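The data below hold one chain only, encoded as structure tokens and taken in the form predicted on its own.
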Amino acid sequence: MQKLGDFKLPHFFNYPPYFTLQPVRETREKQVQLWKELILDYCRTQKIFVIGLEEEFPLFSNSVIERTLSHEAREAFLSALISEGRAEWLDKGHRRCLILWHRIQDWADIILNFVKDNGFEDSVMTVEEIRSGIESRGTELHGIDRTILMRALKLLEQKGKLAIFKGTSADDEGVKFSV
């Protein structure tokens, strides 16, 4: 089985037709499903949050079989993720895509579990501590994309689980948990 670093690639990755958008509807649906699962799994295990459509991305080419996904295929697979709420375009030109290997509600649940597991129910933390602090090491929150984190925190704020307050800079933003 072929690997990309420590990530095991699925068997279809070495099958040249999967690097070309398939014209038959049933075949294309299966192809799109396989690529969606691969993209989400790879991004989750490698902690990748943004894919640039026009940038090098390891999954979009396979040197072993000398195949590369076309721009149209890349956009089709990412658009399929978007239609399921698993990704969002970050720009109007559809060049950068935010990958949501966990939906925002799921990230909010992960934050609440992190708070409860670490006894932070009535604590104050900075946003940067949640993303890169000692407490978050070894958790899915460590290294989380700031945009995703802020959206999950705002969702929790709307539910009355915390309050976000501004500091003098973006690095000073704080969170008061009230779980």
Contents of the next structure:
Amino acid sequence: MQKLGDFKLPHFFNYPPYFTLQPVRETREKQVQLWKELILDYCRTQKIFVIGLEEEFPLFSNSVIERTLSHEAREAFLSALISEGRAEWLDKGHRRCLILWHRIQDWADIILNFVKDNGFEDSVMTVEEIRSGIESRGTELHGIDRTILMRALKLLEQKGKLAIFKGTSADDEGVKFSV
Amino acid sequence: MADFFSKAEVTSSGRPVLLRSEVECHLLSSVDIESEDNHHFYPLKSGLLILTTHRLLWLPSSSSSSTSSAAAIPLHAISHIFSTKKSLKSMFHSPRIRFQVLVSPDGRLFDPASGSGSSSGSGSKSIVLTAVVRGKGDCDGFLGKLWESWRARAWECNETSGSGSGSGSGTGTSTATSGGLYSSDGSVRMVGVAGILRKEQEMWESTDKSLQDAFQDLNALMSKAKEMVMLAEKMRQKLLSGSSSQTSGANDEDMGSKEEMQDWLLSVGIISPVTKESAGALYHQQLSRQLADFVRTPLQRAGGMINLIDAYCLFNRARGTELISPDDMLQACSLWEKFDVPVMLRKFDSGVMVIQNKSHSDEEVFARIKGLVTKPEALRSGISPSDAAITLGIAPAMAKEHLLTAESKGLLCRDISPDGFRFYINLFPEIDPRDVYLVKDYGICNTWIKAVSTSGLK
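Same protein, different condition: the form predicted on its own was shown, now please give the form predicted together with its partner chain.
What follows is the entire complex, opening with the chain shown before.
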């Protein structure tokens, strides 16, 4: 079986029509579904948060069968993810796409669990600490995309679980938990 | 009583079968034919009246086809045509055409083909037939043409030319068997290849003359048209007899050119094309029927489906003169829906239009395509329209249409790459999205993986 790093690729990755956007509706629906699953799967295992449409993305080309997804196809598959709430465009030009293999709500729950597990119920942490501190090492929060983290924290703030306060620069934004 | 008229043969699409060198001149729709004393036959109601150089044909309209069949009145049997009287009364009537026909002693319409005595002897009795034109046809025009055709006595020319060509071929064979350098009439008999060449030369010279004469003016062309067809026919017969008597002398090249010539002459085509002039308002209807008859042979050759453009070219070539416009062609084809003809016009999603047999089934084509794409080689690298064209024995453009149709049915899916446009068997429905790594032990997906893995693509 073909592999991409340590990611196991399915058999149909070598099926040339998989890389051509299919015009027939039923076939296309199935193709889009398979691509969505593969993109989410790959991003989850490889901890990829952002896909740039114009950049090289290992999943979007197959050197074995010499096929590459067209820009149109890439946009179609990512748009399908967006319509399901599993991705978001980061810019109006649709060049960068944020992949949410966990939805924002799920990320928020992961943060809460992290806080509870570490006994931070009433502590203060910087945002950077959550992303790359010793405590988060080995959890899914380690290396999380800043945009996603901020969105999840804001959601928790709305629910009254914490308060975000600003420091002098963007780097030292802090969080006061009150779970 | 019902078989007062001799029966006229019609094709399966409802066009009359014409005699040798018979040409259609004019058509009128919704015509009744009745006799004044009405006891010879049941009146023929509301049919299509066709005037040819030899006959008057009455075809029932499709709705009433069960009650009466097509009837023919040989112009030969007509003894008098009455001129129409313009009166006040006639303005309120449907226009009528009256003519007198000879009746044989057994109470049937006089038929020259049956050979029941000479016309003067047996035609002792005659009755007057009236054609009542209920449609909006050009009645005066029809009458004029009727006069013309009747006076031209085309049936007599036919008899003489028929016997002439018969005796011609007879002498041809007799001279071939009898020896001697001189033929019976004293001229130097032409022998061997040189003879054939000289004969052909002579023929060409006379053809050239005919052509020059013919193009003098259009009227001359019209009258020469029949001669031209006869000439072509004669040349074909000459060529045929020539090739049979020349076995050793003729070389391959000679034979090749002869065959080509024969093909060419055979494709001289439709003797009586339906024209706007002759058919008037019925033009498209009649054209449609003629086209349906015509396309059957090319269709058969092309495997049940032919590109509309190809059919158009073939049809116009067969017509020779009196070419039709693409628009007329399209209209004629779209009228097929209304008639009971064995062919139909089909439009593919891509806009390509084809003529196909009604019996032609996509399922059969799909089955063949499926057989094609499940071969190991095709599983690995797909098929292109030209691959399919070779296997299916059709034109690449048609093959592509078939493949696209198969794709839209979910049988195939496409692969567009720098290598070109290829089609693969559709594996998408086989893949389980919940477990993309699962491979069933059976099914096309498994076959595909095996085919791909044997090629070392892993």
